[in-house]
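Here you get one chain, nothing else, as structure tokens; it is the form predicted alone.
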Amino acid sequence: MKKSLRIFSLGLLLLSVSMLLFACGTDTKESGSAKDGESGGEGDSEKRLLIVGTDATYAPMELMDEKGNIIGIDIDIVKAIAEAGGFEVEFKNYGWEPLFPAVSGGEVDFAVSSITITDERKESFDFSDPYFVANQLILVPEDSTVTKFEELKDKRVSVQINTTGHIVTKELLGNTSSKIVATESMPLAISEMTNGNADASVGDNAVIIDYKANNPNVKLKTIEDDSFEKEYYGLMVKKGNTEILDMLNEGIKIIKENGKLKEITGFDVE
């Protein structure tokens, strides 16, 4: 009988035990789900990231630090954008001419890379709001006798392939034109000029204007030309991509009216 007696009281204090452990188990089980809501929460909060690609061969607007970070004005902007339209971005070096393919096939989000928004590229893509103006440069060694892009037309002209510059430069000398030595960076096409492979090269202001502050021991100067049109520089999106658009335009217009963008580049943009 107490043998029996025992063995009922043992089987009480085990049967309390499990119920004890169950009970604990499901406070912590409960908990955790508890946390995984909070956690849940959070991640809702959490800022999207995109994909943006770039060239960085075009210093002062995206370049290689010595780090190997990509920087420039064309960043800082970007990083703007993404702090007003509360989002982040990673950038991914390219290069020029596989940028296109990369947004087009949905590889990144979106690109920057001084792009001139124009009419043929937006047959195949979408561009923001326009946030940076410049202008087509004429670099030339100081010895040089060109005063006005006209006086190109009989003289070997370096740019950067596809291009403004590049447009530009078909147009004065022909599409098809073997005078026109077209690279793959701005960067080459003004060493193909210092050479002595080119008479003159054509690019962006800002990018020549840089070079030529940088290199003060390359006897250079530049002209300016009343036939160049003003160029808008756009953040490109695959075509009907009108979600990253918006965003991208939600943080553009708020930095301009913030007075963001102006401080980065020093003037305003129409």
Contents of the next structure:
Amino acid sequence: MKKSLRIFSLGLLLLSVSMLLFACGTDTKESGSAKDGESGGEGDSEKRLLIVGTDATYAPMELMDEKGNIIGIDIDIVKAIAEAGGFEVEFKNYGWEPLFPAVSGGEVDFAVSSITITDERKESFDFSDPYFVANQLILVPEDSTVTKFEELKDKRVSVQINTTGHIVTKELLGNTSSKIVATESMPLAISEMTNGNADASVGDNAVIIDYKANNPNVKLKTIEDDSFEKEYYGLMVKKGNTEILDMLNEGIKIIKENGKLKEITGFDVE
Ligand code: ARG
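Target state, the form predicted in complex with arginine; input state, the form predicted alone:
To see the whole picture, the full complex is given below, headed by that same chain.
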């Protein structure tokens, strides 16, 4: 009786000691993670804010809603990257060409703008890992006889200036061809074609498809061409800014792994 009582109290002692240890354990862990939470940003207010430049004329990727908010697929992607990477973002509309000096001059921390990662651009900027895959697409009036890109050789082609669409068109028509109508924005390029100032427009597939879908009254058709190479979009940072680049790549890695990126775009990038 006495012995079993002793065993019982010993057991009780062991139990309380282990409970104490367990409690300490959880305590330490909890205060640790609370601290982590704090350094990650007391609530949201202490998270680092990154300024993001864009050309918000590129529906459905980056555009302005009626209230002047910058929205779109690219914007959703960057917001998801920021959430995963533990930072905040604020978007600013620069337009296409002014975006590049805004990044190199440090006015913005990075740019999102359906920017294709190209070797030439990589000489002046650094790019994140790719987050979106695209290709060029041709847009022509519904009654056009054009069937492939090569047939645009002696036609007037409208493009957004200094885009990959402009580059492939220069390769076909010649760098200085007066038949290339290069405009500030993609909507302007398309209107040059619908106005009859160009026979075709060449631009990124998502944007061409979106325009056609949203303008059923304008009688247009799209033409795919196998000669167009796959293009990968990346976030663009000032050359050498590895700090921002690492933050972006970390976020991209997370949203690729957890399926969030695919949820937004509908497809896998690689
Ligand atoms: N992907 C093409 C390029 O990098 C076109 C991007 C244009 N983006 C825009 N928001 N206007 O040249």
